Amino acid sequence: MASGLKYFVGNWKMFGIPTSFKILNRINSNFVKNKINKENYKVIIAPPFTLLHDYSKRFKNKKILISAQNCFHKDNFGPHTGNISPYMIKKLGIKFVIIGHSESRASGENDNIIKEKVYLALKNNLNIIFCIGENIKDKRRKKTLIVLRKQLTKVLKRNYNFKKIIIAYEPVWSIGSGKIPTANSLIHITAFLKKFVKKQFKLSHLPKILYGGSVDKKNIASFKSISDLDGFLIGGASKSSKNFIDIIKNFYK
């Protein structure tokens, strides 16, 4: 069994509406109730931007902690149409963001971009969850580790705050396909990022790290092995509360 306080973060993606927030009330009852294993994880949900505000005060003194799915380049106010800046999201009371996700890049966020937020979401004092991934055409040319060190070394510093970054490594290939990394994969990966960072990044801890992509409570208990992995980034499983405490109840099962 995998030990140490591990994150549950669950993505919503475009999913929704004000009334949705009786989902997270089913969660977080789980959670208070959950008298065994509730000191070992945290819950963190990230709605779309239109109910950011709404939860953050609904949730304020719970035990979920909320996200953004995602932050602007640019700070402050500006003639941006339609993007919400750091400076925003942490007006709102909201603690973590998540930053390169795989259909962020996807959409044309490069490098320079991420770079950008991840230094503007540290300056605004949020946590953040740092997604990297290879796609199947790097996975099938062996290039995985490569694909990673570079992602990780074109955005982050070594004058950053470390514990407010947590690493989600998320294989472009998995997400939504219903696929995962075998376990020896994934303990090679893990056991690879945590090295990597902490040695390029010159820490004196090793980073956190999650795993992303096609997690449901049918495959989760595949991952209590991997001791390196800090928790989950979970997609589509995350809009049901049912399949959602599953997936924390099977794994500590």
Second form
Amino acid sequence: MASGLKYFVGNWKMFGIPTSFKILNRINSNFVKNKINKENYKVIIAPPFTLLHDYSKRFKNKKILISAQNCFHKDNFGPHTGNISPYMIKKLGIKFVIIGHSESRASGENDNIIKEKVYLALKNNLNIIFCIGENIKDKRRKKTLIVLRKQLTKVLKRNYNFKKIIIAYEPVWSIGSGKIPTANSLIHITAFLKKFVKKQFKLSHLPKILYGGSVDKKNIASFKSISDLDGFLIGGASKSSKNFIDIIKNFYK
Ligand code: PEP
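Show the form predicted in complex with ligand PEP, please, the one above being the form predicted on its own.
In what comes next, the whole complex appears, and the chain from above leads the way.
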């Protein structure tokens, strides 16, 4: 059953305009009214870059934490049109950044670029939600664990502060498709990730592992039995306050 600190991370992707803060207000007032705050969990929402400055001020000292959806693989300032460095994110007061999302990987990010991003994000004291996951071809060829191992070892290093790294297992075939892994395969993969990361990077504690891919208010109950999971990365369903609140409510019901 659900125990320990859980994370509910919303990834808005290319969604949101300034007035969309009302969605977050509604989620936040649910905490304030004590409706869904009996359990030990954190809510992190990643709006697009255009809203980070405004939302980081609006939700300062609120239960909701704000995350960036990505960062550039060069730091500080420089001739990189259209890009945002980890330093610029930190200076907004933002504490989290998603790195390695499969949609960013699909638009050209490789492990070397992701490695730089992780390094620079940590240098700027940001917490990282590091996404990994196999595509449908890898899954059919039963290569899931090999792919995950490679994505982890190409990017992470032993001397990193793993307290600042949350791993999000997001099978690419599950994102936005309505398909989710079976409970058995998720139990197996989550246990593998915990054990592998602890051993490989010589951690004294188990790493935090989230699941992401088509999580919604109807299927969230099916994840309750996976005790190794530390939470969820939620895309589509995070754009509606009702859906997002219902996910949390149904998880703890
Ligand atoms: C995501 O974008 O990380 C994600 C999990 O999306 P969705 O929930 O829409 O599948």
